[in-house]
Structures are given as structure tokens and as C-alpha cells.
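The chain that follows stands alone, in the form predicted on its own, written as C-alpha cells.
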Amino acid sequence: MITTKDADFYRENGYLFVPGIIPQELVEALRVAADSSIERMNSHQLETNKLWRGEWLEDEDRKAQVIDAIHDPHFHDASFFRLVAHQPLIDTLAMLIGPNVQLHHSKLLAKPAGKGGGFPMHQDYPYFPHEKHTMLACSVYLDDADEENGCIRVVPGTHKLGPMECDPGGFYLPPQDYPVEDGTPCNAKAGDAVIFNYLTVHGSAPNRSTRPRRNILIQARDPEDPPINEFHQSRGQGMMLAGYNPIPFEARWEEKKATAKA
């Protein structure tokens, strides 16, 4: 459980580390369910290499990284869903978003060892912008992370400047002015976690180590924080992980209904 001071330093800041949050069991249970999920997912021809497009990175670098990644991870294995329902973590989201935390998606991401692809700097409010801003992601790291092998790197203080101008391909900040290398690196344990607000500036370097880098992205939102449009959807969206949702389900469901039919 973190703590006000710690709470404090993520509004200021805009992220928070916090160590040890996820137990080595549980670690252990999702790095397997997180190999063969991917290897599944191949198996039937689904594409799980997600690398980001746009002019940040060459074609033959293009060519040489990969990042597996899967979206609602918790509906493919019991595991994943263990960590989105585990209490501590539940515990840190409330003290950060409030009693309320809503589901938005969860995401799995693996850069494997030697090639594991970058990700430039960027914001997540491009993806799913919110009135209110309270959408935060969680990384949960399932392997050692540091420089060598591609650990998030943020910009603390960058929630502050509220939605900045970005490649309308990518949805990234313009290299020049927002290098990798430059971002603060945290570096972490397995089990660790790094919390960040969606206009905290982030990204990460490729994987150069002999080292797997796993994560887990859960993103969680204040339930009366409306999304600006609905071009992030996926499944089991809206789930109460804390509190409760002072707009019924059914209320917002009929309101997707009859802005669809308009």
C-alpha cells in the first residue's frame, strides 16, 4: 500500500514506482501465461507483433524489432486475471485515481531478447482522451528491467502541460525534441510496478540484452470521467475494479446505442 506522500509524488510528477507490489508466485504464473498466450495467439495466424509505425525508426530497423503484444490479456488466462483483481494493487489504484477505478483495457507486451522493439516518447491521451484526466496506466513488470533491455523511461512533470501536439501517424512527439535516451529510465524488479498518468510523456529503447522484457498494462480510469470519443474499445470495458459506477452500466450502453443510430 503506498502511502499520501506517495500519492503526492504522482500528482507532482506525474508517475510513481512502486516495488515489490505483485508476489514472485503470481509473477511466475503470468510469465507463463504470458509465453503461451503469445504462442497461441501464432499459432492461428494472429498477428501479435504491434511495433509502432510512423517515420521515428528506419525500415531496416522496422525490420529488425518486434513487440508482442496482446490487448485484455485477463481473458486469455485465469492468471492475468488474478493481477487485475489483486487487492494491494487495487489498493494503490484508488489512492491514486480515488474510490472509484474502472477497468479501461489491459495489455500484455513483450520485447523479446535481442530485438524487442522501442516505443517513442508519447502521451496515451491520443488513444483515449478523457474530460477529466484521470486515466493512468500500470506497468507491471514479470522480468528484471533496466537500460540494457528496454525499461519505460517517462518525463516527470509532463502531465502538467496537458495534451501536446503529436504525429497524427503515430500518435508520438517529434524525436528531436523528445529523445529516449533523454526520459528518466525505471529501472525495476520483477514484481515491481511503474504507475504513470496517460499525459505523462513516456517511451522506451529497444531490447539490445539477452534478456526477455514482459509487462503488463493495465489502464484504470475514474468512472465519472467521460471519454472524449469512443475510439478506444475493447472488451470487458468498464469493469469496477474499486467503489462503484455512479452511472449504471445499462445508462451508458443505451447512450452508445443512440449515438450509434444518430
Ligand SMILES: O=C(O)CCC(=O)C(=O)O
The other form holds:
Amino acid sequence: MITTKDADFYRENGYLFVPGIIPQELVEALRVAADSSIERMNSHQLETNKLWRGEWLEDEDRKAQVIDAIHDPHFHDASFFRLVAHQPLIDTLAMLIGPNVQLHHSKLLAKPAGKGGGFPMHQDYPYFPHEKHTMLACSVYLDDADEENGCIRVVPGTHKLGPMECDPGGFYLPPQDYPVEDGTPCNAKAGDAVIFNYLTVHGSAPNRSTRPRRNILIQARDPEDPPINEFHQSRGQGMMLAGYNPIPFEARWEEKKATAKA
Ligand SMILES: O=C(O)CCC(=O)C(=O)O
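I have the form predicted on its own already, so could you send the form predicted in complex with the named molecule?
Every component of the complex follows; first up is the chain already shown.
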């Protein structure tokens, strides 16, 4: 469980490192679930390589690099559901968001050894903008992560800058102004988490090691922080992780129907 001092650190810096939040037994089950879920997708001819598009990469690297990703893996394997329902993790999110915590989506990422791609520096805000900026990502590591295998890097305090202008090529910051190497590396052990606000600038380098780097991102918000657009829809979106939803979904639907008719 984090302390109020940790929560103050998050509010000041836009990120927080939380050691040992996931027990090793669950981490091991998640590693198996990660690899088998990716294999199952591929065996159904479903592409899992979701390396980011845009001109931030040389063509040669784009061909060589891979980032396997599965959105909402809790629909693929029950171990992922155990993760989003893990009480110490939920308690931690409630310390940062408030007593009511709502799931937006989750995502499994796997950077394979030697060829795992990176992420250019970016804010998550453009993908799912909300009015009050309560949205955060809780990145849980399934492998030890360091600079060699492409741990996440953050730019502390950038959540206070508000939404920033993106590169015309995509929802990332101009790579010449925001090189990944300038971010603060968040080295972590398997079972640790790195939490960051969706306005905090972050990214990661490719995996140049002989070890995989797998993690799961859980994106959550205060249910009273409405989305600005409906761009990002996800299965399971809106599930309550802590507390209750003061605005029932049905009320939003009715509101939408009334707006559409007017
Ligand atoms: O886990 C990482 O290396 C970065 C992931 C990320 O930035 C994202 O999915 O938006």
C-alpha cells in the first residue's frame, strides 16, 4: 500500500514507482498467460505486432522491430482478470484517483529479446482525452526492466503542462525535441509497477538485450471525469474497480439519446 507521501510525489511529479505490488506467483501466471495469449492470437492469423506508425523510426528499424500488444487481455486469460482485481493494486489506484476508480482499458505489451521496438515520447491524452485529467496508467512489469531491455522513461512534472502539440506524423512529440534518452529511466523488477498520469510525457527505447520485456498497462480514471470524445472504445470499459459509479451508464445513454434528438 502506498502512503500519502507517495500520493503527494505522484501529484507533484506525475509518476510513481511502486515496488513489489504483485506477488511472484501471479507474475509467473501472467508470464505464461502473456505468451500463450499472443500465440493464440497469432495461431488465428491475428496480427499482434503493434509497433507505432509514423516517421519517428528509420524504415530499416520499422521492418526489424516488433511490439506485441493485446488490448484488454482480461478477455483472453483469467490471470489478467486476477491482476485488474488485485486488491493492493486497486487500493493504490484509489489513493491516487479517489475512492471511485473505473477501468478504461488494459493492454499487454511484449518487447521480444533483441528486436522489441520502442515508443517515441508522448502523452496518452490524445488517445482518450478527458475533462479532468484523472486518467492514469499503471504499468505492471512481468520481467525485470532496465535501460538495456527498454524500460519506461518519464519526464517528471510534464503532467502540469497540459495537452502538448504532437508531431504531424502521429500522436507523439517531435522526436528531435523530446529524445527518448532524455527521459528518466524507471528501472523495475518483475512485480513492480510504474504509475503515470496520461499527461506525463513518457516513452521507451527498443529492447537491445537478450531478455524479453513484458508489461501490462491498466488505464483507470475517476468515473466523474467524462471523456471529451468517444474515440477510444474498449471491451470492459467502465467496469468499477473501487467504490461506485455516481453516474449510472444508463443515465449517460439517456443523455446521449436526448442530445441526438435535439
Ligand atoms: O511500456 C512502454 O514501454 C510504453 C508504453 C506506452 O507508452 C503506451 O502504450 O502508451
